[in-house]
Number of protein chains: 2
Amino acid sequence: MPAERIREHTVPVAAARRRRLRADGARLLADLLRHQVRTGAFPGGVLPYEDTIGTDYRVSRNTVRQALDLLRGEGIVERQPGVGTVVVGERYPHALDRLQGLAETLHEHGRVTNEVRTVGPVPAPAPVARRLGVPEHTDVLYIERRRLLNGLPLSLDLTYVPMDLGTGLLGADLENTDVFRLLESLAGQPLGSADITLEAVNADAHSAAVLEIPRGSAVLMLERLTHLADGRPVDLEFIRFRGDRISMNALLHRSC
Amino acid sequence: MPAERIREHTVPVAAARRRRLRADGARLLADLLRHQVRTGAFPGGVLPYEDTIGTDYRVSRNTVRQALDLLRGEGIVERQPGVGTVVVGERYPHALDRLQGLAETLHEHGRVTNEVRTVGPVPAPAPVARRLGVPEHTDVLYIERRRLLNGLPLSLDLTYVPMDLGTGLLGADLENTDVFRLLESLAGQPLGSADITLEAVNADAHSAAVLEIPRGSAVLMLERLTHLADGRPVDLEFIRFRGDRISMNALLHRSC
């Protein structure tokens, strides 16, 4: 009895043990293989036969399907019959080190176009009065639009801005101009500076279905106060990326 | 027959949008609360009864009680009987526009400690010992780190170096100092850039377990690959940190 027992305890945790390296050794080897599926490494979308992954980086062919499971669970690769496993849904980069619209930071990568959901003066609320520097309850322009690249959701942005250019804005093309042109041409100046804070956050049932994603989809969310060049604060947003096609990248300096 | 045919199609539809309305409207206060939140405007960590926010941002009680709802999904917020709705899962932010470790940048909000998980040589993948800049298949130090701040699990680190000053930090004190510091003893000079990429993805069920979150929460994805003064790449990093306890903040500027 004490042997039998010994075996029931310690097979587990010994299967345990090896499929935490394994889970550990996948999920090193899905860092690597995203990395090499965001800069284009692989020609043609293809990526290489299991074997030849197994064979490339050492580890055995457990270890490169579950991986590959990894990838496949955060959507960026899937398996086709007849071809194997391809990329799917990429992400596009969104500049984190300069302040930018998202037409100009994906400029590159195709057509921005933003369909306005809601758009009209609303009662400021304290938080967004007290850093847009607004009277409490005095009218802001508040806008949503949802935002696609070539015709794909991207993200759902919520906007307020101070009436004296938010008037401006609603006889512009919101649909095709970013906030920041429209804004730096009302003004007659250029922006200057925003505060940015990024959070991965789920998604809400509703923002899920704005956005084409299930319910819980990792988002990344930025919250962005910018500012006129003059230093007026004249545009706060609440932004939703779906976190399945949006990287952020920035050049970071050791000394400021 | 038409008539009720109408009355079945027509009350859905209109139930709907005002659902669709209320949703916005939830959504948009959730967003200012959870600035709130995060910049310490609620004294005590208790938010204002749901009348009082209702009628503080003029909107129903409904949109109040399902924006509250949004915010305890997140974490952020939790129902205490006899106390009402409270501030929990502190977010604490990382500095993401100067190069900094996680001690440095958290130092004011406690003890960064680090769980060495491995560490040891392993023959470096094709795309690590590309951007590290060392032959394919030399040795290269990597280490697994879970990093805590006040003994919280907020990250899960995958570090590669190359040899020859990883060597060094086999000897050195990985529990209790930032990579980064000890990369700039050894070396004898500062770190000077680091291109960095920022994801938002939904935990695999072994990097959840580490973390000690439910498999499928929102994750902040890391990439950063770290050059010495000199230029020379030094350190590549995957970093998973949880969703729920870091949010990223940089002053962006308009000019470069």
Second form
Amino acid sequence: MPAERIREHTVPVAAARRRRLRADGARLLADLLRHQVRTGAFPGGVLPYEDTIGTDYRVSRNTVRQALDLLRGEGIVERQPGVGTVVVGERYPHALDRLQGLAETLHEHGRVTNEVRTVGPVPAPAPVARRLGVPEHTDVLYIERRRLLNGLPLSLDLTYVPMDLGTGLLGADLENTDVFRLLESLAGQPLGSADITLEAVNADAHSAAVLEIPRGSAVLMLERLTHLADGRPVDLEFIRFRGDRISMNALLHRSC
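If the structure you just shared is the form predicted together with a further copy of the same chain, then what does the corresponding form predicted on its own look like?
One chain, no partners, no other molecules: that is all that follows.
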């Protein structure tokens, strides 16, 4: 191949590689800054100047700007004239290594309240009946709640409970009390364990309206089957969290 043709191909490839490396660097920097935001590392919620960030992390100013653009796109920070880049979208930590209700988990961050949208008996669909250990199509209690933290929508919870315990929930204060606490009281024993699955899903029209987000937005779906201390499954939940207001964390140990 003639030298001119080689140069023609090499220059665009080299430029593309530089753009890729810059984008990779911006993504890595955004990850580090996101962690700093989540742990409250910036006093007053104000990020350092771009030049300072570039010096601290040894990256170019263009990389810093691209990283901040990524965080702005996620709704985590915004640019305020005369102030700089400030934190605007606080994510609340939800521990996955402890079995707690939402109010217990987030008590340090404010008040969790529940808007009970639906509550009543429904015939158990086969997958629900199988996981709760009840005969198919027998009634289970279905509860749909919107959970709010300090008045802001946080999650949409869909819950199924066996009817022998669900009957006691019908007259309970579901607006101000976690279902977990009520179940322990009704069952006369503590909860023991839970099987969980966490994945990202797109918000359907109903979920989007309830959570006050655009349809199709990514939400965190937590599927949880909770057991009493004696092993009986008593609570099957499908919880859709606003991804811009929650972060999941856990402490894991490597088994020997």
